[in-house]
Amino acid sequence: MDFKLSEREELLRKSTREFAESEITPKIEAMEETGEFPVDLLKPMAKLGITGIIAPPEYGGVGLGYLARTIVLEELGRVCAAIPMSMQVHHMAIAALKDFGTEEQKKKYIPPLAHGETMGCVAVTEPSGGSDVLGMQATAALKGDKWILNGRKCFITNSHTSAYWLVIVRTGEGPKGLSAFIVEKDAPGAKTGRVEHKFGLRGSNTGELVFDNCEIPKENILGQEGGGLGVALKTVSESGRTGMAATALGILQACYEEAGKFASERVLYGKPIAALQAISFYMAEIYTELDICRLLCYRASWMKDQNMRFDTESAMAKSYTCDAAARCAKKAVEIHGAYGIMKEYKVQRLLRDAMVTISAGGTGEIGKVVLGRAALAPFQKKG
């Protein structure tokens, strides 16, 4: 096994880190106050290849793959996790179009995403829940040469910053009764609803999409009629989980850096608190969790690049890394003592952001359902 990153990947990490520190850091305070994504960052990120990192070159992307994507999201998350949260959903939209779109759809919709002209949006969750995909109530019916959509989607990342949305709705009964559609935001009967105000990942726009007899062309179906469940499962499993894991990995890296720096500079009893055994144990735990999670995240992304099946590995990376980020952010806050709950210090934001990653992109419990099946599979009786 070769754990060494390529020169290209190391350069990508360096350029992304420099960009995040110089361009994103000044915008964090405004994002925390408004909850809005700074869309003026899209073009600069496009120049670095971030927006089109998994998009094929023939559709305007750079096609660097999923390990490169994880490195980029990790570095963005180290500075501000709201940015990679939005970017990973943006990448999910590209992945769905790449995997299920017609040639015409790919040529029309992927280049604007890759070039940072708009943001990608994937809408599955409804007020009734997100994990119960088969329980969704939004519908689409074919009338002549138009699909008519009705219903509501909620907690949708990039809802108000995207020019078109990939939407999963019901077109029939049962598992084959779901279909995926491309809905342009100015389609008749389509509109955005409320904007959500989260306590973490503040700069990642989250809101509602509303469809009231929304008309879209017949050719805007993504994949086959009745194939919406497959679109949702593949996109969430392969792109959503790895993206959320990478975002949480960036939070973990920031926890390690912030806690280590504070412990080395804060003096009590005449010496830095890093000399206290309790603090050093906390740092050891954060350090170990960071290494475990990086290996999990990089492995899942590498497997995707190798065209290997990795649904178990992606669930493991997402579930474990997001939980670990929350655990380590709590430790980082505790290392800071009273300073840890002050807004002037980054660790309180890291804790808030980490908590949001646990349910985003598929809850931790759903991830454990996947892992439970894999863990018990060798012991199930065959035949």
Ligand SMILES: Cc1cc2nc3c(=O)[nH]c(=O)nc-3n(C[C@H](O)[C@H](O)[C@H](O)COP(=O)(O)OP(=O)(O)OC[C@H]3O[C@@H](n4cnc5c(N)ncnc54)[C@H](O)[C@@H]3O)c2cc1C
Second form
Amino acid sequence: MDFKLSEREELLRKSTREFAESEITPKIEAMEETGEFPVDLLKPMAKLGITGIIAPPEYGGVGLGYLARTIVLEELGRVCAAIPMSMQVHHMAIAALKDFGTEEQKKKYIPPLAHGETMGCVAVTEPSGGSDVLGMQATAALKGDKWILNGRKCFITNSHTSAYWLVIVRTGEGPKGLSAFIVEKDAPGAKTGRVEHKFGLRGSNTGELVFDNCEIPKENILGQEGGGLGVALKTVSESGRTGMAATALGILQACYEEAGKFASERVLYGKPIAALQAISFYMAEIYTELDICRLLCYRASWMKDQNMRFDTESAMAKSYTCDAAARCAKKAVEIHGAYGIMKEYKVQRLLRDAMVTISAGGTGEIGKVVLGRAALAPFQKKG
Ligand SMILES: Cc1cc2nc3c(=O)[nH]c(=O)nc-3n(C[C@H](O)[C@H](O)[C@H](O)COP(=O)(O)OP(=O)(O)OC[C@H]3O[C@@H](n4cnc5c(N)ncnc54)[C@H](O)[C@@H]3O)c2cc1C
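Give me the form predicted in complex with the ligand now, not the form predicted alone.
Now the full complex is given, and it begins with the chain already shown.
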């Protein structure tokens, strides 16, 4: 077993950290105020290989794996989690195209995404309930050489900043009645709806996509007709859960640093509060959670890079890390006393951001449904 990162991965961490501190930090206040994603960061992120990190070189990407992606998302999340939130969904769109696209689709859509010319989004959730994927009601019907889409998707990350939307809708009955499509934002009848105003991850754009007799070419189906559930499950499990977990890992790292610095500087009773056993116990818990989560996140990404099956490990990394980030952010706020809830202090943003990671990409309860099934599988009677 080898827990050492390669020189390349360490360099990637260093360059992403420097970029995040110098280029993202000055934009945080505006993101918090406006709730808008800073699209001008796309080109510099493309230059560093962040936008196209998992895209194959033959389609304009840098062709690195999921462990490298996790390190990059973690470093971005340490500074501002809204950025990796949007980036990880952008990567999901690239992954779905890579896994299910035809050669023509890959050639047409992956390079502009990898080069940061635009963003991608993946739209599954509807007002009828995100956990109940089969309850979705948006439809597509083939009419001549066009698919006609009708319906509405909600809570979609990058909805208003993406030119390419990967959308799962109904083309028939039951689990085999879902299909995936590539919709270009300017397609006739494709519209963006409301923008959501979230209390956390403010700089990550979340909103609605509306399809009103939206016409797309017949060849814009992604994968097989009826294969939409498979596209959604693979993309959410492999790229979505690892991406959300890495974002939350960055929040956890920031909690550790902010709490440690404050505890060492704040003096009570003539000594830094770090000398109080209760505070050092809080720090010990944050430190341990950070280590557990880093191991879970890196293991899941490493398994993807080894072509191993890892749906249980990605669900574990996602649900544990997002919950741990919220628990540790609460502790970090408490260590700060009243300062912790003041806008000037980063910890209040960390708590808000951590809370938002819990339901995005599949709720904690759905994560536990997956894990409960895996935990009990060895004890189930066959036949
Ligand atoms: C910031 C953010 C970004 C998002 N980005 C995207 C995106 O890019 N694309 C996209 O398609 N969706 C996106 N979503 C939607 C997200 O996937 C859904 O919010 C999530 O799937 C839950 O759906 P819901 O909010 O409708 O809650 P519901 O499904 O209505 O769930 C309500 C409650 O019931 C619980 N519950 C549901 N089923 C079960 C069960 N079987 N057992 C136990 N408890 C259960 C849930 O855990 C939850 O507590 C995003 C959400 C957020 C917050």
